[in-house]
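There is one chain below, alone, in structure tokens, taken in the form predicted on its own.
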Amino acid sequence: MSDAVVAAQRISRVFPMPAGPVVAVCDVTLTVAAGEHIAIRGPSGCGKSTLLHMLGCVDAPSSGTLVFDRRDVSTLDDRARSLLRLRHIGFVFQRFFLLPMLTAAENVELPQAEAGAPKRERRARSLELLAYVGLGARADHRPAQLSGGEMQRVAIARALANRPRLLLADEPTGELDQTTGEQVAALLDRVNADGTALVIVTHDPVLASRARRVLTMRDGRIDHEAAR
């Protein structure tokens, strides 16, 4: 597809342990476009995290072919892949990952940070965002004084930092109450409206049902697919 940002081709991804080889994920082919909407569902141990991470180029396939804007992501060296990641690509996990010691608004500058943006754009950009996310009075908080929700928000606006073309999301309401993991679910909706392509691993029914494209995972396939 000519707006696919990322598209998966045969991938497979096998880890060798002393008891034999095993089979985390096997022969998925896989087109994300540009502006889509995916979930992946699907029992522990489906395989569905490390997918995520091989369409994130965290996680190199150990075979198949998997190219992210028309780039085939074998040829590229680990800075080169380190920079895809940096620039085109955010993440936001069941667990927030926040840096303790910084602010909400520093946390959501390191990304800025490392891409090599000047610092009063970095902190103009952050701002920006906690504002999107409805955290613009928290700016100078800690984690510690952030409730789960408002952290999880923070990581989102940290994974927007450079602007991504790309949102994965592995879990991101896993460790938030119903309400909490709602208004989350709406604001993830928001990024994907606003034009970022967005996957997200859940094991919640309701907040797949949300999504345009929902694929089920078992023993490493593509089980189901069901479109919106």
Given for the second form:
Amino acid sequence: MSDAVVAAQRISRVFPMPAGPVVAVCDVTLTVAAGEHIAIRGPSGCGKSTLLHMLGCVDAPSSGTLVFDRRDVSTLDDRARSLLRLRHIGFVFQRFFLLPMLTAAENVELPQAEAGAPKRERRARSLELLAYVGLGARADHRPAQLSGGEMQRVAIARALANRPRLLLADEPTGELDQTTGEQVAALLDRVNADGTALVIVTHDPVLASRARRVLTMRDGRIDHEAAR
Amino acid sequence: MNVLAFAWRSLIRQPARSILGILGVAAVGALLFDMLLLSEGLVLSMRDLLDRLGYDVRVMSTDSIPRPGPDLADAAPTAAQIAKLPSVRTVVTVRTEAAHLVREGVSVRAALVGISGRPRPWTVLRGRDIAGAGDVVINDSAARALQASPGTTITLSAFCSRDDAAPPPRRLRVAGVAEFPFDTPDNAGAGLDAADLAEACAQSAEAADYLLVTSAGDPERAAADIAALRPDLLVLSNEQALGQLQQRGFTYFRQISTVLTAVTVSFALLLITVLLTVSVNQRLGEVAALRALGFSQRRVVLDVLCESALIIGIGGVLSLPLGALLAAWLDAILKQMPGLPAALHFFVFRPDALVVHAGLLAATAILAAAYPMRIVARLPIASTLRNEVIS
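Let's see the other form, the form predicted together with the partner chain, since the form predicted on its own is already up.
What follows is the entire complex, opening with the chain shown before.
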């Protein structure tokens, strides 16, 4: 597929353990096209997060081929993979992982600073993104002064800071109540509608139902795929 | 936000722990600074005292220093011979004895130095210098004890150390009050003409304890010329004398300071390693998240190194005034040892101590950060993120 952001071809991930190797992901083939919205569901331990980490180039497949933006990830060293993540991939975590000593705006600025964006430019971009996620008035607040939903929205703004082609979210509503979770889900929909490919790992059937493709995993494999 | 600013924010995030670390480094750094001052302090102080005497070569009959040994029986003719060398400017004979100085029924035991010429190994504070026979300069302790001042007459009863027979007392006029570089605190001292002292001791004016020489500009050359002229005598420039002192008496201080320096540096190393390791372990999830967001391995390692540098840098700066105060206090304690010249110091500042201090602390900052840097460098991003969610 010419417009594929990331393409996994028969990738597996095996963890060596004292009691014997554990196969977390087995023989998965998956292509995420530009602007796509995919949800990955499945029971705990089925390999959803491991697959997400491989798609996000933070973990390497034990076998198979992963191509991100026409580049074989296995040929990239750690520095190149970091750069690839920095410029092309955004991550949203269940636990937000905002830095508590920085304000919301500074948290959003951080990836831009790492990417070498000029100070004035990254400040403007941070404020723009915080306004986009509905937190324009909370730019100077620290994470401890924000609610869980607000923190996740800041985390989404941070993930979008360097205009990624792919946004990966691992249980983005896992720590939130239903109402706040829906707000975050709506925000993610908007991010996707604005052109960013989105892959969400979730237990939440409501959140998963918003995706155009829903993959269900079991025992490390994609057991079922449904399109909307 | 640059790496240093980011590290600073990380530090102030846990102010109590950071302050403890900084204070720990300040205390350790102060000790380290003091050990560096102590390692060369005595030598530098002794060099200063020797330089203040105004001579740069000494000629003795024995290598027993700092106290001279047996008399130079032919001191006067030897001095005359040496004075003719082109590398020598002046030569004086020096005789040291003990005596009672008496005035109006008050008697003090005093160390006497008799000298045959100029420059004098003392500095006149009040009054004038001795002008010849019958004049004496006394130090402040003697002046206080005898309530003497320039113009006063005192009686000198020498009990010369090598002669049990007490010579008749001599009346001397106090020409001035002087400071003697090797004065010990509260001990009386006096300086007079060598011939006067020889007469007071009923000894030959030809003899002396040792000779002091002022070179024409090159002490080492003057010492070599004198040694060639009189190979039977021990000739030492100030630097050579200091070298001998370093090898003998002062080597203990250097050894003690080396051991304590190693101990203090090790302590700082462990302190910062533990603090940073605990700090890093508490935020592995954040580090893994930053790595997932694209922060390079180099960047997260640099963050830890900068935190270490900040703790040690701030602590190191604070350690300097703390160390200076501690050195002054310890110096005052050590100087209470009996028989030490008042002007001698154990802790002496020298600029290169600052450089060594900074260098050792910088090396400590790097070494202390090595283990926590290794933790973040090898952090498995995916499994750390997974573990953080599970925990």
